[in-house]
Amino acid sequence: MAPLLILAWGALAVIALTILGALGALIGQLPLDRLLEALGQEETLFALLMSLRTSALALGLALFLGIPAAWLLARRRFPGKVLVETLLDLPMVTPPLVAGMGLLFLLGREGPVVGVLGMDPFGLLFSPAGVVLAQTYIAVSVLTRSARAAFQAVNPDYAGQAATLGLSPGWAFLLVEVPMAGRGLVSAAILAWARALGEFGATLMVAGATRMRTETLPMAVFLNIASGETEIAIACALLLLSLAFCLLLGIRALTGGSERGAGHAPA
């Protein structure tokens, strides 16, 4: 046991070193003054609200199609439900930039959404509509993923003793089993929030780069370091960090709080 400890503590100590090593390397780039100089530039400013609104657009819609999903997928068996299933999860491994080009050529004026349904959509193209539409893509898949695990983890026998003392399926499903699947679908949007924030590949094909009007935190790190203004890098990466550390912290108070997870009864 003592080589298999020694092995296991080694990989804790080297995992967490090398994330302690690149923040403090990424801090310790600029002295106090100039970061806090460079987080009051308008640029950062506008970055960081633009990454805010579109982030919350884009969470808003996740969770207005992804908890009827989830619940449809904890709760039904239908053919196909595998191939499906598998096809949510693919924005999640498939490279962002691929998934940007496939979102950019079914937009386009010579793409399917024209030619099929005579819509223009061109308009949602390199625009802060792209930026939310691509954020969404990927967020949505994230949130049906942990929501329909919250889901699965709740009994379907409440939502069935609530139909027999008078409520529809639709006020079971939000009066009963959204309730007892709160803690997980509350872990669930943070996540896909947290991944809205960061997104950066498919924003860039669907939004384009384009200061102060599709630059959210991760094109403004980008922009700026392409351009040699590391200082405005820095301090919107450093920002990106503390969200994503914040919303992290936000997880692990709600599932580290209690040893009863999502979804079971109160005694």
Given for the second form:
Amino acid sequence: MAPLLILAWGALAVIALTILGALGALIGQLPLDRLLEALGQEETLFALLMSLRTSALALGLALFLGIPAAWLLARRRFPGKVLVETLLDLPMVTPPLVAGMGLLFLLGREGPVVGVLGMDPFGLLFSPAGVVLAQTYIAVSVLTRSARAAFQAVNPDYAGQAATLGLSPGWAFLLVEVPMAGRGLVSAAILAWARALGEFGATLMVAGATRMRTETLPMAVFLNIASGETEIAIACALLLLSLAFCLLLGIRALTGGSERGAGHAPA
Amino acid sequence: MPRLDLEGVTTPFLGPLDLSVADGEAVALLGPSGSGKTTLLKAVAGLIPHGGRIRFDGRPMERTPPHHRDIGYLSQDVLAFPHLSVAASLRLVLFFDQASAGRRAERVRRTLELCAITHRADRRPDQLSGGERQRAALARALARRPSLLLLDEPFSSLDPETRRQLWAEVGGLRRTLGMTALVVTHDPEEARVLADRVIYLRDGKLVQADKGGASTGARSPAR
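Can you switch from the form predicted on its own and show the form predicted in complex with the partner chain instead?
And the full complex, kicking off with our chain again.
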């Protein structure tokens, strides 16, 4: 077992040190006073607020669409289910830039939506609404997948039990199944929110990269690195990292940390 | 008119079965494990599809969804809501009752008392013993005062002493509340204690039995 353990510890150390190195390099780029100054810049604050607002809206939409869809996938069999599940997973594995391109062509002037409706009904493209759309597109996929696993972990007989107690399917879903899957659903929501906060590629295609208009934190990093203003870029990157770290910590706290699920050696 | 009337009921493992249960009567279906007893009870509860006709108070149940069937269902798998205390489970069940909040609270208090679980009202299922969990499940099933009680070997996982105690209590409660009951079990003693009449389930058919569970070979319906 010793060589395997050495290999495993070595691999873990390489992975952890690489991440720590990248983080350290980022943090070490700016002295504290200049970092604080960059964090106080109007553009940084705008990007932070834009990211928080749009990602919160995207999370709301993703919850509204993703929770019922996840329940359906967890509870019902239907023809073509495997295809539907694969389709729903697609935004998670395709580059967001490609997803954004698809949305752009779908909602663009020559796209089928405008063709059918005769006008752009949403004003989504190249606006903050477009940011929400792109973030929702990615977040809903993450949320549906994780929430489906959360519902699958709840014994479906509980719904039948609730029915014998006088609860309609809708109330049984809201008052029994959702609370019972609650911890998994909150984890799913946090994960989806983290993905929405960090969304870049699809947002770039759908909402564009316009300073002080569609400028989320990832967009601010991109715009400022491209224009050589690294201080704001670093400040925004650190904000993103801090938010992501807090969200991941939240998931850890909810799921009981790394100890849960750790196996014991057989006796 | 019988309170519960099964006519040509079929499930994947059973039937066709005919059975009538009178108002306030408790009938036990006695049969070995895997004979389809639970399936039949689930069909009566509306939890699985079935063939034939099930009538309650003369009304066909086929188009009545489970949550409108006025039943209480108690099984060996308690399926207690892990996020709710004993009292909160009862409040949830009574949440849709038309009665005032005060009357609902009184019903919760009275049901907890009847099922002798008041002292654990604020505990969640994982803080209860096996017997207490069954009492809590019984309280939850009785909270709405259903007209029909369906019992699916509810106490088979408990120790013999607790089991006998709960048999006596449930039998008494059922009579006190005047409920009609259908009990399925593989235990002749449980059938005898809980029910007024015992029917044996053999090869997917119902056979009349005496109170002790011995088959007499009579076909159902028995009344």
